[in-house]
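What follows is a single chain, given as structure tokens, in the form predicted alone.
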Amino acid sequence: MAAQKKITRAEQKALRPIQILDAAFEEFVRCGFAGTRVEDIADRVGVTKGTVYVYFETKEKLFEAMINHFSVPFQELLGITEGLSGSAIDRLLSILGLLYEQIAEDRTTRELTRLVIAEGHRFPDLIDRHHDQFIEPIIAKVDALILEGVASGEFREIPVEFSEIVVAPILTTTVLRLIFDDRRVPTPNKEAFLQAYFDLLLNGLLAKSH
């Protein structure tokens, strides 16, 4: 077996901050941001707390920056969301999976999730900030794709704040999750929640005949 290169300074230095925000998400998920110490932080990553504050000036900010680092997926999603074709019914279900996948199943984003509700009244700015940036853009695509769809035929009529009603069992799902890990609430069949959340989604609860 052949030896594993040993990284050079450079190269360590380079990763030194991705290696502070991955222990400061640990961190913070376990502890709260009020009962998390920069120096268990630095004790996660193998440096002192001053190494910390030298990348990152404060607690406040170094929570910033995890909330955003840990949110660029969203931004990888949305772009993935622009390759997609078909019917706008195509797309808007490939979006929706695309998001249980994202939101649901990912565990680094249902913690994310829990820290945004538990902590975002301590830094409302950067809750708006991080909503804008990163959510408001693809509830902005599901709407767009709701519109097309009536415009099409695809769709009836519907107000355009559905779209937020669209994606809520996905936001329930990961919720419930948080609260009640797998005690109550197992987790889901990916298949079966997708297919019993499309039909629902599409058909509504009303018999045909009414």
Second form
4 protein chains.
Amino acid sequence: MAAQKKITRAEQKALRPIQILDAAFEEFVRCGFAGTRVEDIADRVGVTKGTVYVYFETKEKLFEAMINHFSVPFQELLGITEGLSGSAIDRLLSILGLLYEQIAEDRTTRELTRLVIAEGHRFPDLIDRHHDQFIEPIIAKVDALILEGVASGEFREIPVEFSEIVVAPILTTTVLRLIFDDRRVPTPNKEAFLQAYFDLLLNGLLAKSH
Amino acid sequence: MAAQKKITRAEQKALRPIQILDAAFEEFVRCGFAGTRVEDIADRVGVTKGTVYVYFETKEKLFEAMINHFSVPFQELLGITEGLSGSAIDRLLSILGLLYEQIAEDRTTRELTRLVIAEGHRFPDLIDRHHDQFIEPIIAKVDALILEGVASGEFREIPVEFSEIVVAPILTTTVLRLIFDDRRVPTPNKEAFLQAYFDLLLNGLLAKSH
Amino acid sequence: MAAQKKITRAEQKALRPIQILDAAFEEFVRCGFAGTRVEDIADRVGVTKGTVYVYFETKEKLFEAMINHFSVPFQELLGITEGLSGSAIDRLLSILGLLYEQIAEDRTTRELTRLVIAEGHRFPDLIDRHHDQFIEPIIAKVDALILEGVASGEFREIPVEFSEIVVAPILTTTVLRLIFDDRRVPTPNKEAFLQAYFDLLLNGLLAKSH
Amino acid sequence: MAAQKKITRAEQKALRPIQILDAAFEEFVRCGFAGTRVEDIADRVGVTKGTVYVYFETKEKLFEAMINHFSVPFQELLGITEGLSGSAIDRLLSILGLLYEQIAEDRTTRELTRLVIAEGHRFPDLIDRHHDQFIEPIIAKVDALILEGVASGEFREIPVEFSEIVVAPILTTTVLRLIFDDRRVPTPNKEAFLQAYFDLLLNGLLAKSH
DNA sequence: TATGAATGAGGATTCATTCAT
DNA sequence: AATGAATGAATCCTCATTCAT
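The form predicted in complex with the DNA is what I need now, so please give it after the form predicted alone.
All chains and molecules follow, beginning with the one already shown.
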């Protein structure tokens, strides 16, 4: 509390938009775009409606800014995947593990996914950017790794369209958690899930003798 | 057309609520619950706002009725899966194929999924019912089939948590089509998709020599 | 009062927009476009804000509709001037007399003039229409009559640009009454004013011997 | 330009309110009192809203100060008319010429007239002062000159109420330029206008033989 | 059953004004 | 003197809902 007193006017100003974006995230997640009241966002920050409009022209602009703001960590993930080394298998599993942490486990990205699904119609640009910056690069990455693994003999010959299927369990976990919100679905055990996921992914269902 | 002329007043009366539910589906899908105007639903039917309120007490009740109305075909699917015969593999793939048709290919179910994800917070009962009637039975079915296949030697020993992973590609396809709405993602080729999906599911990624 | 009871729903509906336009006139005159509150217009009619929006999409559209509505009598005046007969002098003086009644004496047209002057910037279309339908035809009419009078020997040879000068006392009276609003300027005596106006117009200031 | 560099802080301080009044004039003319935003005035000066409030307590006070500020040149005109010499005719025409220049040709006075017409209701004191300081003295001056001309035999016997009619073309030109704002009405030719105006004023419309 | 005029609470947005820096 | 963040009352407009016909 004493520390808070030290916040200068300048620091406060730099902080304000972040506070508003954080509050906007919570409210938009809770009520959707149309259902959210700007006043509730303001209340959450502890300011008045007018203050929100000092920083963001309209509710739409605020929504877009909020999406952009919270997309940053996801973008950083894509950078990390560049630095991986090891066999194609190792790198593929590493990437899938990171994706799981980022998409399925991280509440922010999970809820961002909800907003993308729910509000996409109203914000087509958002969808396009989401596709170009997230979906496309990830699919391309997985595609490339599979091809590399096939070339090196680690993987058997398979169609490139597999990529979506390969990552599917991650998005599915995300969506099921979004729908059942820790109420009907227990918080999944990461280790057990990844182990089962990777086991099935690598070996398939069939009995070896089959 | 001639047949339509014969619609009596009584039939017309019975038709009205269906027409309203159809229109409500389109509008709620397009704009979400909060963003939809009752008047737009009425316009779509060609009646006035008041008429909607003759049949449905409130916008919320209309939304719920609409969800229930369009959930029926999905419920029928569960019945069909009971009648399958053949090996565990055959029945599993049959079920996955049917699920794909029902969830990923059928626009109605797909959009219903969007609404469940988007509006779940506001309609917890809807979510609970959705879980009890759809998710739970399907997971149970897949679980049972896998156990059966393991028992019969068709499948290798695997954890039960696999079920979600096994059906994941179907929900993932659904969600991606919801997000990119036939704009960025080409309408997928069913045969190619299922073949790749089943191939990976049964055999995994690894080269046989591995 | 008893008569009012007889107003049917249909009659009421036909009446409502007129009532709103009347109320809008008073409020826009009193406060200008920006200064008028839609709620004050509604209050004047005895309905709620929402009702105004049942009939007029926006405050701007209401303003424009109001201007059009109250411009009708003025347009009718233009028709009347067509039916005049007599010498050029007689017809010119008749027209000027009618214009005086319509523009300077009639409160509605007078206040319409205030709005045209005050709000012209915001409603350029209104100004253009005002010019094409009122100013242009009147100037043309006076021009034609002067030329006719010159041809018949009633008037001396004068430039056509006189028309504005000829009608000037009417607009000036209007504007002065607008500015001083029956407070500082006594309600003018029509007979005396027209007599002086026409005397000066026909004979000029100079002593005859001059 | 070099001179401007020399502006001291003290001079700058003295300049600020003038700059604000100038900016206020443009904005109030453009949007009216209610439609003008204090921030737009500040932007025009290149300062922030707060600065405007350093010099003027409220938007209303600023409006009134602006009107007073721009009324000064008009007041000076009244002084000039005192120094005229020559026949009554000469002096009358000189005054009318000066009035034309000041009211009809000078944009500032013209737009001041717009504001008086548009905002008079809201600022009755302004109207009263305008009447006492401008209209009254001018009418009195013209009255006096006409009486003098009648006495000297230059003018024929006419009622005093003529004064308004005599100056009418000037106010009319002003108002028409306000309404049609150099768009529909060509910038008038001063010489031609005054010649026609004075010709009609002195001689009237009638053919001499009449 | 159907209408649609009317409501009125609610929500987005604006803007004059204040005040700590 | 100047700033500009913050306020909050005001105002436009929307829309779910009602109800007399």
